[in-house]
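One chain comes next, on its own, written out as structure tokens in the form predicted on its own.
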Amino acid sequence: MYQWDFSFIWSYRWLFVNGTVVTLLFTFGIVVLGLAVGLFSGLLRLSRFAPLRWLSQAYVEVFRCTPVLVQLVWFYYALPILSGIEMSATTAGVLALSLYGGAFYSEIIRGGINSIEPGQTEAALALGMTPSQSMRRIVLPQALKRMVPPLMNQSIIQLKNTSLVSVLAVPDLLYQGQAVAHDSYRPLEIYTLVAVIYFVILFPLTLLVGRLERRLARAD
């Protein structure tokens, strides 16, 4: 019979605090960069120039159709050899997860823009707006309302994906948990605590997304 004992965890509390802070900061960075990449790629997918659409589609398919863990390892080990540029584990992790998330953000943004009726763009052009003005003033404000829930859902997934950077020795929550487990020889308590911390962070966010979706549905 296994004897559960969580009392020893208090002596490692600052490792878990630091790991949680690193995870949250890492998430913030990859979400912001991913949204920027996704917006740029999503607009390219709607370009009139076929080469730009093909380039954006190739980027999206490459990152959507390969495992994110493989991407992390490739960016950390293979990219520096091919490019001749040394990068830290944190840099490789941010780059890989930002581009991975950007591929999914791109499709969400493209779908949101395409969901706006073409007649609104035609009306804006008839009033003398340029295509870019029509996009900024008419299409994007309406599309953003429809894109917010799926963008938030993808951001929640990105937070969970940060646990994978532990394989690169980035000192996130899971990596710190692994270090404590190796030191204490109590992996069941440690990984249970790590799971609880992730749940405490993510569950309120999922409730927020659900509430937002219901509010937007009522507004429509």
Given for the second form:
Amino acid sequence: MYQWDFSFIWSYRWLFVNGTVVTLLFTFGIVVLGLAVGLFSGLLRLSRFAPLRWLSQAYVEVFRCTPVLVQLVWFYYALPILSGIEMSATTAGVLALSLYGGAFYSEIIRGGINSIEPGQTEAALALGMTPSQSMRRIVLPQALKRMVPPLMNQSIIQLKNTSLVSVLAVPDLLYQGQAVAHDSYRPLEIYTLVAVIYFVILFPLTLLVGRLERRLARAD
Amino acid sequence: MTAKIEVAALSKSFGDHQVLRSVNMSVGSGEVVALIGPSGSGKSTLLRCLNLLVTPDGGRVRVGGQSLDFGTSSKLPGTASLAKFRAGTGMVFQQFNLFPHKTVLGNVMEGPLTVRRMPRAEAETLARALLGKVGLAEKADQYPARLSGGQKQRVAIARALAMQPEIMLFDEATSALDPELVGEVLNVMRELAAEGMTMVIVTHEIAFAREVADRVVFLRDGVIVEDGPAKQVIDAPQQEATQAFLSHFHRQRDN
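Could I have the structure of this protein in the form predicted together with its partner chain, to go alongside the form predicted on its own above?
Now the complete complex, all chains and molecules, led by this one.
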């Protein structure tokens, strides 16, 4: 029977704290960038101009239909060679994960906007609004409310995906855990703790999403 | 009487289906015209061409001083000129289409604020006055979800009036209402007509059309079949198609 011993972990506490901070900052960055990309791409998908719609769809499908780990590795190793631009592991990670998340956000945003009854747009246009005023003032505010739970769900997935950047030696929570495991020869305790930290961050968030979803279902 | 609305050689197809076939129509200033006809006759499409929610394939639409041409040779008007055109026409929809995320007052203020760039205080004064006019002053701070269908439709009328439009278009404004709520909406429309508002009304309420409209236009298969004074068209239709369409109404009334 394995003898669990967590007592030594205290001496590594700052590594875990640093790793968690890096993970959270990384998540924040890729969620914000991903949302911006997703909103842009989602609106392009609804454009009147077919080539813009195709462009957006091509982007979404490329990033949805390739594994995110492959994307990370490709952005870090292949893109610099093709583009001639050196990039750090962090830059490559942020870029790949933001674009990956953006593809999913794009679909959520497109679906949310499409779920608003056409009568709302008609009423806005009939008042004399331009299509962009109608989108900003009437459609988006209603659509955003419906999008919040799925966007949060996707963001939770994004936080979990940040653990993949450890393969590029970005010092996130999992990477620090690996370092500590090598140093202490106690991988069971270390990886268990890493899992617990992720869970403690994510479980309250999933509860919150569930509550939002139920409240939204009541409001409709 | 100068024509407020003029439609010339208006045509529209959806795919292979020709919905409007070179329709000509004019509506005088202050006139109330009811468009009647079987479903699929093109009456709603004609109404929606008047504020360009439906873009005609060909012909001309003039409302007041604004005129737009459609056809193969002329370029389609841009979104800004479409918006400007629509700002002068009020429309009321069958399904109300109130903005659910805004209060009743917010719904009525939306047009003046966003389109006319009216100062907020001025827009609020205007909106409250219009809500009073449709008998809903005390509902200003409620959300649309809390209102009955008849109340929703009266708010929708106030919202359209807030743009101080030259004409008002009604697209089956009472068709989605429970029978006991139809009257309150028709009353508001009756008042508007009495004030001299130019109105085009797509309706199934033949009795209302007969009472309130100056003229009735009967459409079938995208063509105006009969056009004349309301009482004449409804009581003594000349065309066979009009007679057939109105026979149900006449039977009901005679019983």
